[in-house]
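One chain is shown next in structure tokens, namely the form predicted on its own.
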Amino acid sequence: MKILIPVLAFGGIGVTAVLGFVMVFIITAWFGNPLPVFGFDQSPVQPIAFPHTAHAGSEQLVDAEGNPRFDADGNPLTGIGLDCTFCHRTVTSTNVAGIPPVETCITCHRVIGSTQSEPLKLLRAMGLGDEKLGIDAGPIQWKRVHRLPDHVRFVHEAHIRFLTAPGNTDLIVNRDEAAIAAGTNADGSVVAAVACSTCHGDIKSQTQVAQVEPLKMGHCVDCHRKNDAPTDCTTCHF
């Protein structure tokens, strides 16, 4: 009996801890992003590494240990600062942002980039085909990061048009003042790329894309209310 009492006590503590963790996980997942455990990290590993830091960013690049990167001549390696619409070409005109086909990647990386880079080797094999590796040219099966329920309608074009309109730049969340200043047009509007941070966060600083905003119904409704946008059900639901 003396042995059984501490066993039951520790067992009860363990059960309480597990139930507490489960409750915390459910609550955080319900109101925001779930805890980054058991694969719920909101940042899936892609078939080919695509660092937005190198493509959309313009700061000096760093390696996996955080050390600055340099080219063979000792010059700092920086991102090339591509506009988001270079790859996501339909974001300003349709409901979806669009994922670039592998041919778009190969347009540059057929000749640009190290021949020793494993991700680029795989990219070229998938884009051009490689008999030695037994890989036929074909699309890249990217893993989806941001997903809304099937009954939710989200139109990128309307949101980009509103946030980039003259006088609305103050409404952009996670705003990058330098990007806004550089991307402001003569009429006071801004380029589409500076508005993406509102829902996607500072994407140009991500080596592996992750979901940073909860994108729950309350998140969307609160934004619509703040900006006098419609909140009736048929606005977003089929």
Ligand code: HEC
Second form
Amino acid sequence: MKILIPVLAFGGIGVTAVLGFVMVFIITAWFGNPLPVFGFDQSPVQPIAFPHTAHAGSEQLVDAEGNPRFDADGNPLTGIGLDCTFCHRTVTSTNVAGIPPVETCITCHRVIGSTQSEPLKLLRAMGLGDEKLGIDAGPIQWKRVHRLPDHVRFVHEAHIRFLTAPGNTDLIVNRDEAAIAAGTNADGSVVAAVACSTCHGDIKSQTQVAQVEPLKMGHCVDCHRKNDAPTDCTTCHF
Ligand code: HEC
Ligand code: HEC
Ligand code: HEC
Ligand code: HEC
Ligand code: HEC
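May I ask for the structure of the form predicted together with ligand HEC now, the form predicted on its own having been displayed?
Following is the full complex, with the preceding chain placed first.
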């Protein structure tokens, strides 16, 4: 008995510790960032190294070594500050934001950008076809970065409408104050592009898109609960 009691006691602690560990594991798996050990690819390499910095950003561009770039006249080469909705056209009207077709890229890159640039050579080949490279014209197979499981439903339109409405802009997470100042309308609403940071972070500063928010169920339900949005299971689950 004298030996058994400590063994049982320690055994109990052991079981509690294991159970605790399992609980913590489940809770973090549910609410936290997906664990990289499960092969979660937060920033896949894309078929063409498409830089949001050059298109949506307006800062000076840098080369692969991190050196500032200049145009032929020696002026700083900066991003062209396109609005997110220029390319993600359906984000304010439907469930999906939409990725632009290669034709959109070619309208500019038929002429814009160096003929020596490797990613642009590949882009032009994919857009126009290139016999020498043996590439037929066709769509670019972009890799998805953000993807919810198939049993979950997400609607961009509802969220953009909500976050850009007058009085709701305080709810925008990772706020870009300069963009908010520039993108505020007379009625206090803001342009769609300002709202994206809530779930996607600062995309215009990324040369390769990475998922920065966990976008787990806890994150969604939390905001729904705080803002009187529906929280019944069928809102988000098929
Ligand atoms: C010139 C067109 C263009 C503009 C402007 C643009 N994007 Fe994109 N975006 C793309 C393309 C092409 C992809 C797919 C390739 C990639 O992931 O890098 C993409 C991918 C994304 C993704 C990842 C999609 C996924 O697979 O999960 C997000 C999020 C995104 N863009 C948000 C934004 C935001 C926010 C802005 C404005 C700050 C913006 N984009 C401006 C073309 C554009
Ligand atoms: C409105 C015009 C415009 C559109 C549309 C556009 N781009 Fe660009 N793109 C630019 C400009 C300007 C630059 C900066 C030029 C540079 O890097 O030399 C650039 C740079 C790039 C670069 C970097 C080139 C390098 O040598 O580093 C890639 C790759 C690229 N774009 C791909 C795309 C793809 C893919 C699309 C379509 C989804 C697209 N672009 C749509 C104007 C555009
Ligand atoms: C409330 C969170 C939230 C906001 C705000 C948001 N997104 Fe998303 N976005 C998501 C989620 C979640 C996914 C993955 C959806 C899926 O897998 O069904 C996604 C996927 C995407 C994709 C890839 C799939 C698609 O729908 O084409 C793009 C591109 C994108 N978002 C762009 C944007 C842009 C641009 C904005 C701002 C105008 C924006 N998002 C605002 C949560 C958000
Ligand atoms: C920033 C707060 C916020 C976040 C984060 C958020 N939601 Fe929402 N969501 C709302 C609000 C508010 C509404 C109601 C909008 C309206 O008035 O139609 C809503 C509506 C919805 C709807 C119903 C849309 C319709 O019209 O049928 C779905 C589905 C949904 N959200 C799914 C999600 C999922 C999945 C996530 C997480 C990936 C998420 N939401 C994250 C605030 C949020
Ligand atoms: C506001 C949107 C939203 C609502 C409401 C919601 N869920 Fe979810 N749920 C999600 C998202 C997003 C995921 C996928 C990401 C994750 O695993 O957390 C998910 C995942 C799940 C999973 C799978 C977990 C896993 O590890 O694969 C289950 C089970 C689940 N939800 C059950 C429920 C039940 C039961 C309810 C109602 C009480 C509910 N959900 C309500 C958004 C929601």
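Here, rigid core means the biggest group of C-alpha atoms that superpose within 1.5 Å across both forms. Quick caveat, the model's predicted, so the values are computed rather than measured. Positions refer to the first chain, counted from 1.
A movement of the C-alpha atom of residue 64 reaching 2 angstroms or beyond is seen between these two forms when the two forms are aligned on their rigid core.
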